[in-house]
Every structure is written in C-alpha cells, then in structure tokens.
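Listed next as structure tokens is one chain, alone, in the form predicted alone.
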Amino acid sequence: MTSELLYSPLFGITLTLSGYFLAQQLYRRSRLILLNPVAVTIVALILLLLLCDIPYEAYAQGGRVIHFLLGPSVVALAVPLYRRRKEVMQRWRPIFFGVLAGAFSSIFSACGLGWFFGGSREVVLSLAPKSVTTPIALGIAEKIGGIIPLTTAIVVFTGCVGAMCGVEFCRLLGVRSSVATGLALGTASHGIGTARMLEVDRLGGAVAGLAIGLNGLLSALLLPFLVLLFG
C-alpha cells in the first residue's frame, strides 16, 4: 500500500505544491530575497527524500506532471506582457538588442566558465542554454549534445540566484529603470527571475516576460550554429 502511494503521481504533485505554498508564506512573512520560495522548495524537496530515504523515481511520478505545466506557465506570461503592449512596443529597439547581448554573453560566459575549469564537451554543451527557459533549454541540449540532468540543475540554479538577488544587483549598480532591470532579469534568469520582477513592478515583469521568450528563440537559433561553427 505504501509503495503504492509513493509512486502515484499524486504523492509528487502534493508534496511540490505543499513545499511550495509552505516556502510562500515564509517569504512573505521574512521578505528575506534569500528566502525565495522556489530556492526554498528545492532544498526542502531534496532534504526529504534523502532523509525519508524516499526514491527519486517515485517523487518523478508526480514531477512529471509539474514539469508538464512548465510550457504552460511561461505562456501564460503573455497576459501582463498584452496588457502593457504598448508601452512595450515604443522599447522595442533596445528590447531585441538587449536580449541579443544578453543570450551571446550567457551563452559564451557560460561556455567560457566550464571550459576553463577543464569541463568536457557535454558538459560544457549543458551550460550554454543555463539562462533559456526550462523547456527550451531541454530541447537545446538534447539536440547539441549537452547532458540533460545537468542542464536542468543549472537552468534552475540560474533562475533562482537571478531570482534573488537580480534586482538588488542592478540597483547596486545604478540601474533605476523597471524596463531595463526585467529586461536583465527576464533574458538573465527566465521565468523564475521574471516571477520576482512582477512582485517589484508590472511593466518591468511584462517585459521580462517578452525577454524569456526573445531569448529562448535566439537562443535556439544561435547555439546549433554556433556549435557547428566551433565544432
């Protein structure tokens, strides 16, 4: 009976979603951005099952599902983006061009980090989408040859740090503008990051919104090139 359970799909999906609204009312008691709820999620989720000695393969049954609903979710960023589209497309220019810089430098300051540290070609094949939303960037290293476990971690390592500490890093320095801080955190730490930029401020979430699906495609459209062109 306990087998049973632990490996229904529904054991996996209660306990994201319990560990979730958990980790939520405590961010929004501490306000502490080292407290995100995600970042928070992960830990718990992962401290459980070593320590219930529950399977991975078990937990997996209902996280397929959750991962399921990751496409959906990014889709559903195109609400606050059509409610300010206007004010979106007078940016549109340095938009497109701050995306492009920012999926190039992701892509090589990834690439270029794990190769210095001796990192094979799969490995460093698995960074170079680290800042693509998750479902694109899954695709992205299966087709370039990346390993995927790994590049799922750091997808989701990126977007949580970006989630974190993004908006009090462009502050620092000196960055005012809600458009420019959710473009960074949109193009840098995709949905998670955006997530964070619509609790500061809506117009900078929409665009952060429009930036995780710019760099997705460029993103998917440059690294095969680029790979080839490396080899």
Second form
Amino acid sequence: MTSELLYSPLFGITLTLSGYFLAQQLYRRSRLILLNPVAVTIVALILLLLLCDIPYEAYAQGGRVIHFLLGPSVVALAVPLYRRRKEVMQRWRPIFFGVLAGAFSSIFSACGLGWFFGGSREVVLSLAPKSVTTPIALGIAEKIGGIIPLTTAIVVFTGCVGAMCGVEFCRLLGVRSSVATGLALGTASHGIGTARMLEVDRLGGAVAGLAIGLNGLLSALLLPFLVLLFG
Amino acid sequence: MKGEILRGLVILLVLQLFGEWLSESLQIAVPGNVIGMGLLLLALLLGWLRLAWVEDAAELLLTHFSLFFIPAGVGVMVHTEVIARQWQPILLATVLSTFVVLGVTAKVGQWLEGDEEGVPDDL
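If the one shown is the form predicted alone, what is the structure of the form predicted together with its partner chain?
Time for the whole complex; same chain goes first.
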C-alpha cells in the first residue's frame, strides 16, 4: 500500500470498523464475556499495526474521525435518560447516593492501591480519575497533574474490566435490580460499561448513562479539591 | 422517521458546540459534551425540543457507543514506555479498584432502593 493511502482517513476508519465488526461476530458466536468487542478490537489493532510496522500516525488519521463521534454520543445520552425520566426521578436517592459513594470509593481505592503497590506520584494522579468517562477524565488528569496518555489507557482498561465482569460481579454480590446494576456499571466503567449494560437492560442502560455524567461531574468537582487536601 | 436523523445530528452537534463554548469561556472542568448532555435534557424537559427530532440520531450513535472508544485505546501503543515502567501498580490498582467501585455502588444503590416503595425490577 502506498504511504498516501496509509495516511488517508479511509485506512484508519476501515481498519477500526472491520476490526469491530469481526470482534462483534466473535463475541456473539462465542458468547464469552471475556471477549469484549472493544477490548478485542483494541488489542488486535495494536498488534496488527506493530506487526506490519505501520506508524500510529497513519492509523490516527481515520481514528480521529471515529473518536470525534464520542462527543455527540455523550450529548445523545440525554435521550435514554429523558425517556426513563419517571423511573429515574422515583429513584433519585439510590442513584445520587450510589454514584456519590462510587465516586469517593473510586478516587480513594485507585489512589490508595496505586500508592500501596508502589506507584509514583504521577502514576497515582493518573489513576485518580480512572472510572470517569474519557473526555472528563482527561480534563481532570490535566488539572491535577497526571500523565494524560496514561490516564487514557487506564480509563479504557477500566471500562473493559467493568464491561467484561460488571454484570456478573453484581449478580455474584446478590444485586438483582437492574437500576443498581446499571448504576454500578456506569459509575465504575463509564461508556464501555454502559454499552454492555444497554445489551442487558434498557432501564439499567439509561441509569448507567446518567451515572457516567453524574460521576464525571462529582469527580471533576471533588478531585482537584481532594488532591489539594492530601497532595 | 429516517428523515429526522439529519435534524437530530444538527441538534446534537449544535448543543455540543454550545457546551464546549460554555466550558471554555466559563473556565470550568466539566467538558463541553457533558454540558451539552445537560442542555439537551433540559431542553427536552422544558419542551423546547421534541423527542422525535433527536431520538433517531441518538439511537444511531448510542447503538455503536463502544465503537467510538477504540481509537483512544489504540493510542495507548504510543505510550508503552510509561506503562512498562510501572505496570504492576497500574494493573493491580485499576482492576482491584474497578471491583471496589462496582461493589460499593451496586450495594449502596440496592440498599437505598430497598427503602423506597415498589419492588425493584429484576434483570
């Protein structure tokens, strides 16, 4: 392939969509939750680019186009929320306090464990917004002094862990309500967890979408303050 | 209803742009797309926008929500050095903390839900 073609958006877009399509087929046929399509596609694309010696910048031309769609999709999360407004309003207490507890536990467990296992200050600060949705997490990391690319990696990894194990883990804990499960998936593993929740249950998915926004908002307000306090 | 997809995309993009502008000019840590989500919810609740205008476009985007995270994940390949240097604390803290947050949020949610009237719906 000529480098002109490699560096056209067509290449990265085609690669991402084909990879995702194949990963989804694999996921549907195997029925293995560990083969989460997002995680599988990311690993497969990285390996492919490394093995074929294709520079990341070539892929990124098209990657950026797909990444751009994350923005309007976050705005679109208002739609499932609006549709389920009655159920959500009825349960505002478990939703608000569940996410608040989740936001605090995320910040303290991520930083505490990172520090305990010997992470440097930059690594601990990069771990702090790990459960927050990518666009907000990057804003927070920048503000508190984390390493931005590292935060991206951690946030995506967190999302994959939640999507792979979240629903099953909640069931294991004896949580059967779709609201509480959606709350946990959205708070712990943002959009990737929400996408998984949407497959399981619509109301749970709407609650997960709300939890993304609420956790992002609470973490953006809490974290800079907590870093000042414990810094 | 397919004709409404264009109208819906315009609404989503305009609200995101407005949100980004607010986030930038007010110097707040909340990103523009989250502000845009709040604005869309408000506009729907106040009846300024009709659900039918945005639902097709929203459905289209949200059906493939997880696809849009892939490029950010692939971007990790450029920063393997940072990760290689401290992969143990990163891996352990990320995985364990994700389970902590899942457990705490689900349990607190379930506990407070039980206080309210009505039977929680089963999965």
